[in-house]
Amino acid sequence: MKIAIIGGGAAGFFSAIAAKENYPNAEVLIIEKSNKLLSKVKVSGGGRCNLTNSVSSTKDLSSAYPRGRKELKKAFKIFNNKDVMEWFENRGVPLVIQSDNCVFPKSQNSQNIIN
């Protein structure tokens, strides 16, 4: 099986990793028009990479994203902020939750997410 992912940003890399984990024998190719893979991840959160928000309810989580709140509520029932935190921690990225509920890598460095 050959899988092409269009876009070398966070969603593209997440999709490529998920594809490879679910189909280990597949050839997975990420196609990006620029030479700057994960460039927005690198600068997000002031270079610290704000991964998600740690609120406990789907309603509160979707409220943190004013655009697309309704659509996100449905998506968050399938894969939510707790799943995001578990996903990164299972891959060796310790996380820290700030007092404002923002979740960052414990290192406070976006490069740990990129790596």
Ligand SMILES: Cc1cc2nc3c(=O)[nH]c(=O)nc-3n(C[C@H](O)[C@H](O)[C@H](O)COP(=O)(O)OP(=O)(O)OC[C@H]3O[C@@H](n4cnc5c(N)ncnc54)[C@H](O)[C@@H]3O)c2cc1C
Given for the second form:
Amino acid sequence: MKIAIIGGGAAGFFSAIAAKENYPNAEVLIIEKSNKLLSKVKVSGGGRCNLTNSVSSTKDLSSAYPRGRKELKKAFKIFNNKDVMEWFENRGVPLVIQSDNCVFPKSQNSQNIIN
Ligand SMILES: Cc1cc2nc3c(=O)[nH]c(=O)nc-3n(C[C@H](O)[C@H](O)[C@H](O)COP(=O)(O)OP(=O)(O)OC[C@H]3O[C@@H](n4cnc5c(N)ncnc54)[C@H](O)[C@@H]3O)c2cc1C
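The structure above corresponds to the form predicted alone; please give the structure of the form predicted together with this ligand next.
What follows is the entire complex, opening with the chain shown before.
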């Protein structure tokens, strides 16, 4: 199986990793139009990457996104902020939760997320 993903941003990379993990024999190709990969991730959160929020309910989480609340509520039942935190920690990225529930890499450096 060959899988082509258009765009080397956060969504593209996450999709590529998920595709490869679920279909190890697949040939996964990311096609990026610019000469920079994950450039928005690099600048996100002022260079620290606020990768998710630690609120405990998916209802609270989805209400933080007024324009896509309904759609996200469904998606968050499948993969939510806790899954995001687990995903990164299982891949060797320790995280910290701030008092305002914002979650960052412990390194305070978005490059760790990119790596
Ligand atoms: C300054 C700033 C700070 C931010 N801070 C945070 C934060 O702290 N926390 C947070 O969660 N989010 C933050 N965001 C938002 C977050 O960075 C984006 O939501 C996320 O990176 C979007 O990822 P994406 O893959 O959907 O899109 P993009 O990162 O835009 O990736 C899309 C990629 O596709 C490529 N592309 C487009 N069209 C084509 C084509 N036709 N062919 C090939 N390639 C194509 C583009 O060049 C790009 O590389 C921030 C954004 C900015 C700009």
